[in-house]
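Take a look at this single chain, the form predicted on its own, given in structure tokens.
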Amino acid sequence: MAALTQAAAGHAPARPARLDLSRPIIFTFAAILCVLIVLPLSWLFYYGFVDRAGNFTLGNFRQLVSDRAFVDPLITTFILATTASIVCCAVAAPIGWLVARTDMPVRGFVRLLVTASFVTPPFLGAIAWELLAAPNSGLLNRAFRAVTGAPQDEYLFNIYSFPGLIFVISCYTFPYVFVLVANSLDRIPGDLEDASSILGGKTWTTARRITIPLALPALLAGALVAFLQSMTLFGSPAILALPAGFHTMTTKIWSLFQYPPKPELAAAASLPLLVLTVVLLRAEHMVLGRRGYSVLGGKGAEPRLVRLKFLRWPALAVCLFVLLNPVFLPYGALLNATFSKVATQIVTPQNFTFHNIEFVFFELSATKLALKNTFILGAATATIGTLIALVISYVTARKAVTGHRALGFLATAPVAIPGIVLGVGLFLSYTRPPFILYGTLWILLIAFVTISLPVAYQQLQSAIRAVHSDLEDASRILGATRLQALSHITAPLLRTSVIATWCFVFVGVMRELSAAIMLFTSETKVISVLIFDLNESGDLAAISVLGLFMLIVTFATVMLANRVPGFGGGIRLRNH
């Protein structure tokens, strides 16, 4: 019998050798990753340390710290970011506590409204507040003069001011703090608070000694995130600060590319912003990674809700009043301007019109091109970015190649690159041979893929880690290559996460302004840039139509992604 078995084995047909392209393809993706990230940063560093003749110099940085034209925006940016982060914490922390740890009515609805402010592009919110609080034409100021009989030159609000800029940025940055604080409070088990109550601790004593210390790291991390977002925003400062006569660092960098361009100074001004961003993100990681408090035992009890009693409805009223500013009033202003013959007049049956919609979509020539470019770039970025993120996250999660940690670092590195800084780096990289891409959609595609890569990578890596490797190992034993195991086994199991990631990347492209404003030409405008241009020409009605269209597409895509079965949790959208 043994002889027969050996004979049979000896005559068994040999399995044909398969060409394994896994490693070449994986290394190709690694090379793409390096080109996306390392190349623009390399040119950024190069230009920061050379003069116009190409000689090494530190003069660019000396000018940054000695010229008031650069020192003032730096100081302004620091004060702006610090103040906005304090305001965000002061507003978001109480609302997060009310939503997560009290019996306030309709808490889910309040969370939904915060999400609405979260997905609203800050530059669109700034334009909406122009409609509301411009000194002469703002709806709120017009209402104030109508009620009080004040003369035309008096106003209640002036959005074109430093306090106005802080207010608008805080409106669309506080959701970051809210999410961190509310999620942290949701995870605190009720056992600890119950134990405190059993030992005689009152509600405030329990909050001071148990709840607040456990949630404090999330609040500190939220403050850092708010500081970072406020520091790197371009859209809101460009819309509100420039008419008020002052610069932030992002608007100053953008102005250095106006005629005559000064790329060396722009690169030098971008580097401190890049370094500070890296430091803040590292600090956020260290704060969130603290393990000073831990819960021993099994699954904790559900969080214990604080009974507000007669304060339930006043607490809800306070939350809704706060959410007037990022949601109800701006959305109402955009809706009013869309259907009013005069954007800054309240719509009535006498001045109601559909002409604004007709003008934007059928008469404004730039609209069709911007919509076409946006959807092409959105679909291409979502597809390419999700594919790259899927392969890189698989390689890092399964430790498939040597150097997988470096790939993971490169995939998350763009989160530390402000959009305006990336735009400068790409402009310097692709306006000279051998890759002259400026003036084409390719350079915008590279920018959008780079910006979207971190969130796509983090989401898909978490999903891959949740899939056990046994099925892949079985397919490898049966002769499949690693790439075949990914395409035939792992990817189908990740279908829901891949679809949801694609949707959120697409939404991110629609919102992106900071990098696009540095790289567009007349033939490569996208919706966000078109809105920015229309704001400079003062066509607020057309802006409102495009803004509502952007919001409708954004909300529809987010709802579609959240309805994908098995998709847990949202993806952080980058504000610009």
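By rigid core we mean the largest C-alpha set that fits within 1.5 Å across both forms. The structure presented is a predicted model; accordingly, all values stated were derived computationally and were not measured. Residue numbers count along the first chain shown, from 1. First, how it differs from the form predicted together with the partner chain.
- Annotation: Cα of Arg495 displaced by at least 2 Å between these two forms, core superposition.
- Once the rigid core is overlaid between these two forms, Thr82 does not reach a Cα shift of 2 Å, moving by less than that.
- Superposition on the rigid core between these two forms places the CA atom of Thr277 less than 2 Å from its counterpart.
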Second form
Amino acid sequence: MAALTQAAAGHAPARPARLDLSRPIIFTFAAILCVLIVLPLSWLFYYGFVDRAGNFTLGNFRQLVSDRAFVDPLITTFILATTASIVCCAVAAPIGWLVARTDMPVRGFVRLLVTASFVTPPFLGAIAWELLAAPNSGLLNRAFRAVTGAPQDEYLFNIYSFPGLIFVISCYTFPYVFVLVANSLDRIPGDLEDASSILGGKTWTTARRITIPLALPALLAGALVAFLQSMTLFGSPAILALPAGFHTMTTKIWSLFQYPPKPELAAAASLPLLVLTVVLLRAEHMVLGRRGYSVLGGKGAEPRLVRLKFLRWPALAVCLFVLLNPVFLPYGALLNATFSKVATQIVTPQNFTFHNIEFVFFELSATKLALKNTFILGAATATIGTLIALVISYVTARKAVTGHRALGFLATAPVAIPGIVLGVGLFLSYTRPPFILYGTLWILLIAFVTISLPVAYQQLQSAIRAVHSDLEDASRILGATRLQALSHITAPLLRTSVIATWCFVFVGVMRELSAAIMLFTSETKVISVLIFDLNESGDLAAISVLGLFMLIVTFATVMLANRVPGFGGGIRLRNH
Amino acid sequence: MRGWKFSRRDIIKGSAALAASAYAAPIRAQAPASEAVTPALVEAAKKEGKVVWYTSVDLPVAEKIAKAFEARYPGVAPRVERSGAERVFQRIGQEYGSRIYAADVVNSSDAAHFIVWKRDGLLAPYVPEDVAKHYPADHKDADGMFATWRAWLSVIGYNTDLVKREDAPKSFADLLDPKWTGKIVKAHPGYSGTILTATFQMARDLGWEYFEKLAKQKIMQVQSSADPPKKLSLGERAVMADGNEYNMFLLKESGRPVEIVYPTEGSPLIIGPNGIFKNAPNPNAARLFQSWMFTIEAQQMAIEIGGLRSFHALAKEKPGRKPLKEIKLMKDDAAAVEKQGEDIKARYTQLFRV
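Hand over the structure of the form predicted together with the partner chain; the form predicted on its own is what we had up.
Below, the chain from earlier opens the complete complex, with every other chain and molecule after it.
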């Protein structure tokens, strides 16, 4: 990376030479991005408006709005996303505030736990919650009956229900709101609050009149992001809603690809999701404005911490209680099922077993291939995605070429494409000439690069911008040449961001299910798909083993990324 | 929609006969000769080094069979590609549509698939020695494209911790009793070939009214026919409306609290043929695998550790399990499933909403 930066910098003083380079760069990258994004979307639109014979029709959309089999999931999805979004805000905002603005103990640890729920694959969380809260066999319900002596068919929780689904989705979506809220609270300069206190405002008055209003845009943006995530999630509803007998839009789209496949209807059903996502992201942008523009430098006072006094420990208790749900309980359930002969029985010396681990790693013949594919795709996507994002963000941050805005727009555009919609689009694009990529890892690579590009781009762009502002200039003023400034200031600072970005893209690939489920073949299966397969045949113990393994790899990667300031503002792991 | 009402007499008539109509093709003047396993075949298979088996048999059973094959022929590693039969069918269709030829040997729990694959010319003729010698004519294809590798039933079951024997359902009709509302688990015909086949037979013999009523019982809808027995075993639901007999055998014999009920109306019979695909990437390993799969050794193993049933003449049923001939069966009819499969799935989805 450093070399690349220097290479680019090397051309900086010689203006004409740089112009020569810039045209090929912008054309190449624009072309790559167009193929990545425009091609699948074009096919999606085309298919949405034709019938089986390829004639223009609005019939697909007519069926979409008139057939109850489509209208019901549409309504369900809307209610689901709205409710989950509200729940997420209600949970994430107080925790975000406690962590960023109060003297609650072990705030760093709480942040870490939120990170853990952030990187937990939502489908894995959903399966773990099956182990915990299936109405009869779930561990929590068993405990409830054991404690209260309630009869066998009474239960406390039923995860196979609409509220159950909302709960599980909220568990793994609230970190998005948390990140936005906590980061914006972190960034509110302390001097505003100081001014309020100097003018006589008490702690709570300051919080009410200064801090909260300043954080409100971030909260609204968080609500929108949570809505989007919940709406486009595939794994959790497939795992929890289908047994309960209802569909969401994503599972419905997926079911349209079951035999006999109906790609026209799937394309048509994808378009409302796409349109809604674009609209909501637009709204988020309007709410947030130029968010994500962080400054690395010496300015700004430390934020003031609210003293909770005797409430310090109760506040922590509340946080930990909330975090039981996405982290402690599910991880515990997976760990238990890994070593238990019966997935929903507590491990005792009598039913302790290594058989599940042995089965997954030595008997299950799909494991090796899925692991290999996942690691190849993870590494390749992270490398290629980071590289593309680095070049584009360098170009846009430095406004190096004309048309850099278009590049930046194209790099962020995939945010608006839900994974399952992208999956449908890519399937339609690459199962036909001129590009027959279906059945190869390439099609998955394209999907994953497309999906992770916005994350990588946002990360690196803000990193480059942040470095650009003060420090580079300071170095120049102190007598360094531009090249020295770049190699001593920019490159080292960028290197950490590049590593962090690489890691987050890698983690994002491991947890991606909704595009992969549309695109895999037997030879190109990845772990997430394998886990989904195993869930359909009810092999919960095998899932637990694979799931824990996945979590270990994920945390190792996140740890690597967190050695550098990684869990920052713009990161947005896609939550499918 | 044609009416599928059948009289009770038809049901009894049907369950008496065991004609497997996937094999109803006219007998040709010359069926392909059977082929013994030669050292040359073993060598060629080893050179290929692997064989890919697409199957819908429950994963642990499939992996055990695969391991046993590898132990018998070291150097030929099988890879099991398991999903529901209807998924496997769709996947093969999708893969072949994109000229991806990954499958060597395919096993389906929906015998109708073999009618389609044979008609589309996707299968390669190959008759293992055991099939020629020991299999009845109505369980091997006249053109040598496939033969019944396994058979089993879709049955009712209950968890013995949750349901007393005398309270357990005896028939499909019993499941409509309000006392089972919210306590039934059931698999899906859009995923499982077993369930598609069973749904066809039950709709034919009991009428769709039965499913209309069952859909009001607030069932837990799972996908694979291997899953309802597992959900019973966990105690997640008290009763299963359909699911694999073989999983029930295995769970019961390992001490789990589950019990099989062979419904008084008859149990749907499921036929699971095995065949080699013409474009198999490992054709020799495929033949070796197919040959071995029909040996008495493999068949007996499928019975013992898989809980399956076999039509191999020398195969012995495992003591303690109810012999097939003592069970009242519903008649299987792959040709009809092939014609009505899409319709059945659509109708089912309409009733059960997923």
